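Listed next as structure tokens is one chain, alone, in the form predicted alone.
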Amino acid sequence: MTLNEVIHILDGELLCCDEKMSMEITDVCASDLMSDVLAFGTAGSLLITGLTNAQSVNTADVADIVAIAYVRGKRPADDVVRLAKERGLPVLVCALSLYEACGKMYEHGLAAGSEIREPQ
């Protein structure tokens, strides 16, 4: 599905990188713990999170996440949006909870963008 379709499904608003509206999104990684995104996230995923600081953008960049959706009606500060734009990372916001946003993405066929690892 395209980023444009994700925005529509989440009833979201794109804050930057509108040139990437046709980008394909196939997986979703969801967490407010950026350490979990780094440990378990899958490159190429959409990150759904409520953490709106620069750490979420830096983590997404390192983990090769392709876009970020901020939930719970939270809006990142202008400097966070500017950082995302510099990195070519589309950012959208929506009023849904993390649970609801993930459910809608699952309902529309997106796969889990995280690896499940067995305990060592």
Given for the second form:
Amino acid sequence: MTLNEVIHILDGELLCCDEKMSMEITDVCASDLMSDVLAFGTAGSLLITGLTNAQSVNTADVADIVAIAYVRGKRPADDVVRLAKERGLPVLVCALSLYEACGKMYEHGLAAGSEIREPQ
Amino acid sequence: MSDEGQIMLRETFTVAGGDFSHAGRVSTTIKSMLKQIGFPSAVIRRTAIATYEAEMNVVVYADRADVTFEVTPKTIRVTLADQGQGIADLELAMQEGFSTATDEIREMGFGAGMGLPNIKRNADELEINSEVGVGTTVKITINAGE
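Could you drop in the structure for the form predicted together with the partner chain? We only have the form predicted alone so far.
Full complex below, order starting with the chain above.
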């Protein structure tokens, strides 16, 4: 689905990079732990997180995450949005919980954007 | 395999310990440079993730570090030489889940004990030398072909 459809489904608000509304999203990874996004997230995914600091944007950038949806009504500070804009990374906010946002994406057929290994 | 004589690009950077507002700047700069050169995206991603994890370790645990970024036709090498507390038990630090991070670090989304193991996963070669009370040198080598 397109980023525009993601925003509609999550009842979200896009904070930057409007030009990327038609970008295709196929996979989702969700975590508040950036260490795990770096370790398990897959390239090309949408990141759903409640962590709104600059490291969420840096993590997305280095891990080739294509967009971030911030949940629980959390809003990143202006400098974080500015950083995302500089990197060409669309970020949106929504009032859903992490669980609800993931559920909606799953319900609409998006795949898991994470590589999980067998428990050791 | 050594192609030390054919360095195509060499840059140095400094990372300041405790400077959370600029954490990630070196790795994202290196990523942009590799993109401009035109390396495969999977190679760039592995380099960026390994460098970012190492950069965050410097910001969190060390006083400062000199970072050397070198590109040869066959390899990408990032060396982070820090001055800081060092790693007392490297074998333990390499285990997933082991961490000495504070709550403040965890609130930032890090400190899950995934840093060094994740550097190892993304690097083709990883060399770590550490002396307690002096510092740690992390040498990350990525093969430039996929």
